[in-house]
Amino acid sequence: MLPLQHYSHMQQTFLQQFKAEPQLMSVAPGRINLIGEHTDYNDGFVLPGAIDKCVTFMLAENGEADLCRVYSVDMNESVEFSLQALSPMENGGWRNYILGVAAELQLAGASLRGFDATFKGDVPLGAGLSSSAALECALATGLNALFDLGFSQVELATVSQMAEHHYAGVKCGIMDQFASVMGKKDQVFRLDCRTLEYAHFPLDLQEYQLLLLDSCVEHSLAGTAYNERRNQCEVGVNVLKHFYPETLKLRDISPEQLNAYKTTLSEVVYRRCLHVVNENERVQRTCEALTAHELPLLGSLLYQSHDSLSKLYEVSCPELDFLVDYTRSIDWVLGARMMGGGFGGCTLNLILSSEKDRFVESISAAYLREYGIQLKAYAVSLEDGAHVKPIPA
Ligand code: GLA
């Protein structure tokens, strides 16, 4: 969350920039995900939360009949465009998002009209905790309410989703959008990412927390490489086909089908479609983990998973690999994962909240003298999802 100073901030810079007071607020947080990871394009199962770690947007509509001004407060850079014919920039970073959202709303049948936005985030940039989603999400939101829209929740994420494919080129799946507009106090939950279906399941980890240790790395070819994951799911499914005719997706199909198939398909194509069947399996036992208050088959299944990620989808790199490593002879760390699409970014770790300061500086210390990186360590929240809030007087 920003502190209060900030709104007043972003205010005045809204009056500076357009000569106006801004008519609303909208907010739209980061997201972590417990488990399911390159599940969702996969038509699969995700288990995501959404956190203290938001990007804020101030609107008002300006008079214009199409002309639109957004302003990154954090960037000092600002994008100005018309909503006909809109497409993306190149190179052109954050103003795509905003490009996509103004695009895909109209695509959606939302009729615009001139306005002016500035914005602000405390979500950290390409640490895997969706800050393009909260971007996206933010955003669609505040003109949802600004010109009175309509649109539910879950078509607000959808159309976020769909500038991220048409304006970012990244052909994500929905988690990240869905976990900002949906999330909920306190609790994650588990989202069937083939029909939308969700059920919220309370995140009680008794003496235990989570915490995101922050790599600090961010590997450039990561966007080539996810769609390159996607493509080799289907692959494997236009096979699969053959012998299960009723598959449309990986998640139709379970272990044993796979393993009775396994010579039909390459091997980098096998492994990929084994990480995506087992994770599959793992949100379903997570689930059933969290229920019975089960901490360390919970922190077990993180430790699968991540070992899943790392050689069977070879999305980690060797930083990550290091994080987790780490972690896994020390007996009040209970699991520890990559988080989200990999290449860099977070790792989620389940460990004992009183030992979570020597943990931060021991292997804060590790990492320096390994990579020479300095990591960063957040204790996050779970928060509910993307809302419009009164402007503070
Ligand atoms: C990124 C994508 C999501 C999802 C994850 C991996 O965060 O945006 O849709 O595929 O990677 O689970």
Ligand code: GLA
Given for the second form:
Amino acid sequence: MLPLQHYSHMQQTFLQQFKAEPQLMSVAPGRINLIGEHTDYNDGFVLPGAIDKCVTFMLAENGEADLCRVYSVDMNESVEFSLQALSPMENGGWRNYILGVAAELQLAGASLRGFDATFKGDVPLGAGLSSSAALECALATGLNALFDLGFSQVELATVSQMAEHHYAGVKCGIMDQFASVMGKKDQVFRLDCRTLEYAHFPLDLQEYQLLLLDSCVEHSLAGTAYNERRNQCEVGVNVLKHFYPETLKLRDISPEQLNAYKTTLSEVVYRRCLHVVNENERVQRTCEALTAHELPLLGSLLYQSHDSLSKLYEVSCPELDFLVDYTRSIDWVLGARMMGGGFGGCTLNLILSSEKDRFVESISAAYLREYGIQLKAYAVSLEDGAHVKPIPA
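Please show me the structure of the same protein in the form predicted on its own, now that we have looked at it in the form predicted together with this ligand.
Below you will find a single chain and nothing else.
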């Protein structure tokens, strides 16, 4: 969360920009996904949690019928728009997330009026921690409170997802926004991406902690490969439907069912499907490990997930594999895996807290020697999801 002095700065900035005091403050966090990768668009299961890095808004009504003004403290940029004339801006960047939330709230039945807002965040950009979802959910939560709209948390997550679809042009799943809104302190939650049913599980790591290592790379084939993987999964489903007519998505197929008709699939399609059905199983086993406080099993499942993503789904890259492989011989690292869509971004590491500094120094030096890239490390803890809080005095 932002240090206390940042709230004071935001309040002063609001006064300077709009010649008025803010009425309320809303906060929404970024997220990690403990396990369950590339399962969401297959109607499967994921296990995310909200983290201690967030986007914070300060808002107030401005007395106008439909004029809105929003200022980014971090970017030193602003946007001004009418609630009656909303459409995506070409190369709008962060502005389109703002416009999208306002537009989608109104499409969902909200009666908005003119408002002013400033915002600031500490979710690292480009690290796969869903800074965009945090931005959307923080604004949606703030407007919901400012105008007493009465939207539920799930409705706010859905509105935020639609803002990303229609104004940012990213056809994301629901996980990022759902995690930003529904997170709970020291807990992850299993989300059924078909029904949106969810259940929280305690993340009691004892003397261990979660550490993110940002590879600081993003390979250009990520977008094309993502679409290819989705298509390959659909090809697999269309073949398996002949044998299991009730099949809608890969989430409906067990590993045993898949292997029974392995020879009817191409080798590539089989490997893609095998990752998804096994990854769904790993999500369930991870929940069991958390309930039983079996951290070594949790670590093993993280490694299994990475190996599957790397070898079966083929969405890793040399840099991510290097970072995970480096940890395998270290006794006080229980597990590691790539996190997110792949081809760059972060690895998630379960390490002994007392060894964090030594670990970061060692792996950073090795990564620099291998790739000439300075690694970034982020220690994260799990916190509550989007909420409104008092403006500090």
